[in-house]
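First comes one chain, alone, set out as structure tokens in the form predicted on its own.
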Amino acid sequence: MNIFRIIQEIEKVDGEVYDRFASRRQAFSSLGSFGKKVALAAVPIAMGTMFKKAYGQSTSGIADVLNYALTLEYLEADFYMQGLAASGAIASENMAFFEDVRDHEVAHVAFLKTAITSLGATPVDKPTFDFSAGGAFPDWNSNPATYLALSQAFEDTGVRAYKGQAANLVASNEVLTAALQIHAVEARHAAIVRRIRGLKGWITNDERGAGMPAPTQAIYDGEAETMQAGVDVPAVSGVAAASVTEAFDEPLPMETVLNVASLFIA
């Protein structure tokens, strides 16, 4: 495999190819070193990694992921604003906590809209939400137990949703870092809500927890995974499988997240 010939052929159709890696001089220097160090059989894999880094994620692709996250943040921010405005949704002892959560979600919305605009894209409009999910939760804003259950569902979804998109943001260190910072806060929200509801702060196997309606099971499916990066964690650690599932939180595919969110979009 002639690495230099491949790069020169790409240069004919992409004049910015060197800028995607480094300067022209730096690119050829790095490629020369690369060719000496990498075993011939591994060259195709390594080249694939290089080109994925250079071309694998466009700015528009990152904006699409951020708009997806924005839809979820709209949902959460609106849920907490409406809940705090209602007279019977939130028990008095939890008001201060949910005021903090509302402020966090509002900040996330503002950040994502600004980040999307800075990428030259347009933030999606806020949907009209129906937190009764078409009547499935008619007392969502008058029964604190129902409100807490929905909060747990939204926060647990948010945690897995951000994790599911991390690989699609690796092309931008700044955006990936910000997304992970939001992800950590969503995880703290989820843990506290679960504690308020009398559950563990983490998820055991794929159990949705007592009092969670059956339609929320999709949020927890897949959490029972015990193989991590090809490693059988219970086997190598001696820790019980159920505890291992608590130690590793699983990502959630975009399709599943959108299906969950769509239940609450009017």
Given for the second form:
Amino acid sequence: MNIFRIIQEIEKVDGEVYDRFASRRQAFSSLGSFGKKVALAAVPIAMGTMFKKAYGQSTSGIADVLNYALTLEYLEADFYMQGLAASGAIASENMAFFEDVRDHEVAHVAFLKTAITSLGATPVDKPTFDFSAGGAFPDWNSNPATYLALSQAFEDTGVRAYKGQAANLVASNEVLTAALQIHAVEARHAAIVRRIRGLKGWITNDERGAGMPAPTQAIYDGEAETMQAGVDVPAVSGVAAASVTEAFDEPLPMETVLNVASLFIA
Amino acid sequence: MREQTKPEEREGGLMKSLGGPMQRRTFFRYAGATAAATTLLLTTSCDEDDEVTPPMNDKAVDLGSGDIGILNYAYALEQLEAAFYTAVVAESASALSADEMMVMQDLMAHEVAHREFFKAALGNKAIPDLEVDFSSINFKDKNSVLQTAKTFEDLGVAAYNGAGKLFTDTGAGLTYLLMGGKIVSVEARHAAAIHDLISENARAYGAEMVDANGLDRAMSPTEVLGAAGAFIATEINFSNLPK
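One more: the block was the form predicted on its own; return the form predicted in complex with its partner chain.
Shown next: the complete complex, the earlier chain at its head.
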């Protein structure tokens, strides 16, 4: 059972579950009180434990953020390791690029685990991933077009996911800088994957781009912003609104990131 | 609109000391050179000791201090990038393919948007327009244009990565931090695209910019302005920035 369905199950017994995500600490610390209802919904305890470990029990907001990032990096690292191991997921001319991407994502996993441990917290366990998303992408590891689309989805998500967390990392200059540095690498990946797919390296308006499955639209919603820190950028710059939306990547709410990621957790 | 100034005409050797192509290459190739370059800068004219006033000519632009200083630092870099791509779009059509020119037009639009955003956000705290020095760039030569673009974009990524931690205001400063985050990933997208244009078959993204931990480069304002200084004719006083 994937987490997305778990959340839907929780929604049946707690209609405000999505609101609770606005304060994840509150939401997940109250998971305990869902206990009986969750059991009734036959949700695996292990999954709840993983979730709770990831977002609820840390004494440090920084460790929370790093564990959130770690879950995404596990997903990416696993996706590239499995894709490179499969025959037919990646076109030969792109192998070298994806080997580098894999190495970066594996390094991000190691980096984040070290950082979390050094903060005195516990890194979350790696979930078991299902990149077919329950059968929605059955050819994910045999069709380069599907593989590239999923790669774009993960990299563009990664870019947006880190951004929303910067303010939660200001207590540590080192962690904040490292998060920015990781996030820039995700953006380099995203740009190249998009260019391999024949798209621009940047996101225009909130368009997911040709060939992207409809369920990935959530990754792009909110990207069409043209007001930045109270400045109407097209008005002050004379730059077309569509270009202005390309010039600023927007943060993605944690609940959206988790929903996207959860589609791929077995 | 572009001021062509010969290096020897510039006053204040601060930027010039790191401006030569050899120094820049060394700077990027060897991590150790960063410390050396910083030392050189500091011993040349920019002592970190606040008691010592760097020798500035009367046209030196002071970026200021605190969060305003960091925003002006970003504004200075965006001025430089916007001026460069504006010149590329105006002058380099004969040197670039249609696909390459489309990327350059996008980058011009993005960097102008960044520049004007910072100018508006800073209001009357904004530094004046900087004079650029693009005399080392051959805008009719594809390699010169793309290599310079690569330098600017990789430098922009490193600059924002290094500047995030310098925001001090936990109120408005968090907004600025988020703005830096919104922009740095776009600079990284630019950088990857430029690397890809330079070496299309390899699907290059800037491998040399990513370290063994999978981290992109982060540089301090001193390091960044040292590297960018060759392209800025206006002398910049950045001694009041947070460190």
